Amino acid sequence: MSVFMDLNVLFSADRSRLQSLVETAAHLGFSTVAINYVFEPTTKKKQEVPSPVPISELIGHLPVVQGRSRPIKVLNRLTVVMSEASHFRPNATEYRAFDLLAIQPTTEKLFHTTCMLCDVDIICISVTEKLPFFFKRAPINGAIDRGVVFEVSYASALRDSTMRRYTIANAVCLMESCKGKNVIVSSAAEKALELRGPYDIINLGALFGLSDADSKEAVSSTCRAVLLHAETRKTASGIVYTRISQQDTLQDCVGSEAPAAKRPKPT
């Protein structure tokens, strides 16, 4: 039996609201879902990344999964909206709060640099709008090297028409560069009436261009792949951090040793 997940659910301060949407995920049959917190810098002025709120404070009790006898998992997410290279930090302290890292790049140059370069673990797709650039396959299987995933979500279809037309047209566009290789598919549901069930986002896959076999891993097994992915981002930056910390620290005691061996010794 396949485990559905839907790595994108918006972070609300309604708490009611979020709660609802955990609920009718797992009635749904979502065995797992991602609180999503966009944060948009901006050059006017410096802003704080978001810190997550504990899951425990967030939702009193989480539902049990239809169909299973185990609750929900609720994990926390950020996404960086990326206008300028300066807006992603990497080995940013403050991105270890999170269990997945996403990047929304908004320019081609900054597309081809979150593929290639930035240790994330999802890429998102805009669907809002129509994208400004054309998907090249050279960055795409750079980041599919990586086990860099992409997202597209529908949420955003269902509350407008123009919406709707760049949801199908972005999301075709990377299909054709992917081959549908390495794409999930989530939500982005801002209310539970916005969550479509796992089977029907694997039919909604066939507009998207994905086989069926594709569409019913976006929303399964690559999922899962993103998670496995996560963990190990975490894990290596985590020893490549404590590395740092210990050569800082030991060259600080070295520095404090130079000057007492050169002093003369007592006669």
Given for the second form:
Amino acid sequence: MSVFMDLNVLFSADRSRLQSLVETAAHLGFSTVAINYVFEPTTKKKQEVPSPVPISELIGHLPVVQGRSRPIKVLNRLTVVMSEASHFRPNATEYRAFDLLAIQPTTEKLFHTTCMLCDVDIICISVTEKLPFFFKRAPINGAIDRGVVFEVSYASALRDSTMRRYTIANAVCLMESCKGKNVIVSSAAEKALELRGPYDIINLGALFGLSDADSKEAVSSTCRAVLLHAETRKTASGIVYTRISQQDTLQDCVGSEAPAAKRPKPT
Amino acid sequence: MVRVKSRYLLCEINVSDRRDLLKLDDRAVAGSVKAAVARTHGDYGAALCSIRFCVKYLNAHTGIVFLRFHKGFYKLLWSALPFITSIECRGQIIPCFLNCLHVGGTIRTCQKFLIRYNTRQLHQMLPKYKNKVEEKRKIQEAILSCSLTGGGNKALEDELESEEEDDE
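Next up, can you give the form predicted in complex with the partner chain of this protein, since the form predicted alone came first?
To see the whole picture, the full complex is given below, headed by that same chain.
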């Protein structure tokens, strides 16, 4: 039995809405959900990166996942919509509070830099407009080598017919260039009714041009790879991690974490 | 020797308000599925949908529905199901979505899966009723009496809907 994850659930200030979203996700069978804070910096004024509300405040009691015995895991994620290269500052301290980092590039040059250089886990492909640039094999292969995944979200396709066309068009373009590897499909759901079950999403992947096996991977093992990649990003390739224990304030533990989905990075 | 084969899709209708579930009927669900397929796959999809599609079973209390499709292109029609956002029934629009639980070749296999699924649901409901002894006893009786033949399935669904209504 594979774990299914939905790594994009939009944050809303309404607590009850988030609660019902997480409960529906647990009922549908998702083992992990990531609450997404979208941050769109503009050059006009200096904006603060939103800090994530701790999970225990947000949702009181984590519901048990359908078909399993563990409660659902809820993570924090930040998406930076980049229209200029200065918008994303690598190693900024505010990013430390989030478990996952994502970038949504809007121009071709930015797409190239994000794929090759930026230290993120997920690159979002926008679905609300026809992509102004084409995908080239070189940056996409560079991103695949680094372990970065591309994300397609489907909630806007459920709302509107033109959005549906853009989603399918952009997704098919992406699948052509990346050959179906390193892709995740997630909802960008704002309400509980915009979520869909994992097997339905797997079938939707077939609409986007993925094969059956690739489609199932897009909801399960590639998502797990993203989580592992995020952990290694936080902990210097997964070799050293610090843990604050009750007895001492800071304790350095050297443990070897070997994420199966990642090659060792030269330090 | 030549046997007509179909695929039966076991779907669960999720609504935000449980009382809306009771207003559903099978013709409304069939109509909305056909409309969604026509919207997504156009005339080709609508034509395929008219071949051997029907709603075989609908349980308004739990929201379980069996859809039958032709074996050759059930995947294409299945891919249109996530696009259903609401079902219109007797003039009312109920916002909901369909979640596919199981695909089977016969109704019997789908029923077996459904019984296991309902048993699991009852097990999950059990810890919620720690303080209410009477309901707990009813759930435990229903779990023990599940079987493929006879009224086992019906007893399950009665328990399910009465517990859900108590839950509100």
